[in-house]
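Only one chain is included here, represented as structure tokens and corresponding to the form predicted alone.
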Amino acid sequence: MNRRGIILIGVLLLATSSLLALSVGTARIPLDSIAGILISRVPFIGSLPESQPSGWETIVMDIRLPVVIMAMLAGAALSASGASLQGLFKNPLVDPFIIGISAGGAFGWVLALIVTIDSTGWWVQWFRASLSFAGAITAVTAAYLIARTGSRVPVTNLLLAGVAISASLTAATQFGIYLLVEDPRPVMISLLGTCSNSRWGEILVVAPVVLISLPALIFLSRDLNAFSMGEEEARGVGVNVERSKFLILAVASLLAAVTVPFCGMIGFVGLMVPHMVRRFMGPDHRWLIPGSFLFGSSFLILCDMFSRSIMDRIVPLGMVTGFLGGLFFLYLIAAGRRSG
């Protein structure tokens, strides 16, 4: 199947998974009723059927739809971030969670939360998101500088540095929460990963960042393709290597960091989705990044739906993706042993 066909499948999967996620919950709402509710919100097109329960519209529009959209945005952001980082470092095992971006974002968010604990206003969410980004870019820059050997950055060194920084920042974040936050339980649960508390105001912070960053990464996809040949070869075809590396790293960090204040630390999405999409669409980042964006959205929506339906209470989303990520690592090890 050609790449356009795979993109079409991704769009259909995204639409289907979104409708299913809107249907699943304590109150099971039929798909035709969900479609009617959504259509009724389109100006000059539809009206809400009188026969359905009045509470369904509130459940769909005010409770479930923000959760689905947030899961869509977070999955797209983490997957596109992972695809670009893997291209930059020429290794399919690089992931925002593994190399410390998520931990840095969490540290920055908790620091901002402590500073603004009694503050209200529209600026609070933006301030927390900004400090989360600052923490993420600082963490990944530190990992990059520590791993650097001369003019090279060995991927093994980068992964080890990222794991070390991630562990240190996670410990510092937990210490700060227990020491300075009066009721640490809600904050700790949020960091485990969840989209279940998402509301429209938070989407207004995340959506512009994600929707601006995706075209930026697609614009940089030519440079990412050049990096696959090596930095010297990239220079030979006219790429400003240092500037492109900085821009790619900044945009990838921004995408991963903006999800942390609102969804917590969701691991391995940026590892699994680009790896699977690459199998079907190839390594060309002009297709890989949009494909990761689409399939990552569907993947996290389905994971969120599973986390809300597996038990009577919501299972943290980070636990679901962490479990799947562990299985995926075992698959990679087994596949490597077979090929070796």
Contents of the next structure:
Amino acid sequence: MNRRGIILIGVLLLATSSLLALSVGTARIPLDSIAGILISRVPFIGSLPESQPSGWETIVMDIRLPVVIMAMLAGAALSASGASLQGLFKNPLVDPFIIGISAGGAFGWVLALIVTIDSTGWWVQWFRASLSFAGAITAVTAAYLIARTGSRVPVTNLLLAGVAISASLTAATQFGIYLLVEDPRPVMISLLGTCSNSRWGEILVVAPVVLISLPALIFLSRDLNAFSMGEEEARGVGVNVERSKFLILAVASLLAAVTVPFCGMIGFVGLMVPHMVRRFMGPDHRWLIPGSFLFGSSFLILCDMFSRSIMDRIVPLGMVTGFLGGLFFLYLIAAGRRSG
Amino acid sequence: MIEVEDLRCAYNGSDVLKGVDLEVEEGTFMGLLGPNGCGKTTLLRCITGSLRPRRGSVRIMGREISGWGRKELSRKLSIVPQDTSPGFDFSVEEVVAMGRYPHMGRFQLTDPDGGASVNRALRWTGLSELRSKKISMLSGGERQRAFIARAFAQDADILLMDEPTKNLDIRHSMDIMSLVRKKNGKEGLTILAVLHDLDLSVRFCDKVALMKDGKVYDIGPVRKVINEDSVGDVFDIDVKVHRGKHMHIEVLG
Ligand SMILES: Nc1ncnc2c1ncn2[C@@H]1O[C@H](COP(=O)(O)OP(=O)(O)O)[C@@H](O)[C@H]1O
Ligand SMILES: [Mg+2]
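Write the structure block of the form predicted together with the partner chain for the protein whose form predicted alone appears above.
Now the complete complex, all chains and molecules, led by this one.
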């Protein structure tokens, strides 16, 4: 199948999974009512069907839609972040969670949270997001510098440094919460990873970042292809290696970091999605990046729907992706062992 | 085309290149020979601008290396580094098409005019048939030809290669050497290649540079530079040089 066809399938999958996710929850709302409610919001043409329970519209528009959109944005962001980091380090085992970006983001976020715990105002969200980004980029830079030997950055070193930094930062984060936050439970839970508290205001922070990063990464995708051959090769075909590497790291960190304040630490999405997309669309980042955006968003919407429907209470999304990711990692190791 | 003067380069403190002088004229195929660790790769990396020398100068086509933009330079100078291993399984054609990147605008994602260059590079290297194969499915020789094709697709005037025949048997080494020799003969491509096989070097190169311990020991036409004394000195071995139709360097001990 050609790559355009796969993109088309991705679009259909995204539409279907969004509708499904809107219908699932404590109140089961039939798909035709959802379609009716959504269409009624389109200016000029829409009108609301009469015969449905009051409250459905509020549930769909004010509660579920922001959750679904947040899952979509976070899935896209984490997958594209993973795809670009994998290309940059020419290794399919890299993921924003593994190399410490998420832990750095969480650390920055908790720091901001402690400082602004009694503050209100529009700037609070942005301040927390900014500190989260600062934490993420600091963590990944630290991992990168620790891993570097001479002019090379061996990926095993990077993974080990990432794990070490993640572990210490996570401990520091938890210590901060434990010591300084009066009621640590909700903070802890939101760090476990969940989209289910998302509101429209938060989407206003995440959406612009994600929507600006997509074209940015697409224009960096040629460089990512070149990096997949090695740094020396990239330089040979005219890539400004240091600048490009910085830009890619910055955008990848930004994408992963912006999800942390609103969705917590959702692991392994950036590992699994690019891997699957690469299998169907090939390694060319000009397709892989948009493909990861698209399939990553459906993937996280479905995971979130699953996390809302397996029990009578919401299971944190991060646990669902963590569980799937663990299995997936095992599968990768087994597959790698088989192929030698 | 390439002029290197009093080049000194260090990794951590101590100099690896200790004052290298070297000139490669336009249209020359020059082999760079010397024992392991004498600084050949380091020299190439200074010429590509990926290492900054401590002292001395590198000029490409008369212009100081620092005066070239990265992209501008790669339209003139292509490289086939040592031990290329793609992180992902690109097809041959995708790899070769990367050679077109320096010719594309910053916001251009595809290169509508590049197809001809890619096809020509595939034909030169005999890979037209294999163009849609995955790199991992190729033999060692075919793989190396694919990386050379990528360099050819750059349509540059200079080609730098670091041990292009490493890990290849004699048949495939000959293929690679005659391939670049032909490109050099027909299109005047200037080539500087780090080589380890003395017999192949003397057979295919116009000139050689012998390196020892961070310096150029001797440089010039093959038959002038390669003799019992120079080879013996540089590699610290006893050799006998047979000068027939093809020169042969016999190692005595
Ligand atoms: N990245 C590096 N960091 C530190 N030392 C290096 C590095 N690369 C090469 N060297 C040292 O520089 C010397 C020359 O290396 P190199 O140019 O690779 O030699 P050659 O290619 O001739 O075998 C060797 O002694 C090597 O150990
Ligand atoms: Mg070398």
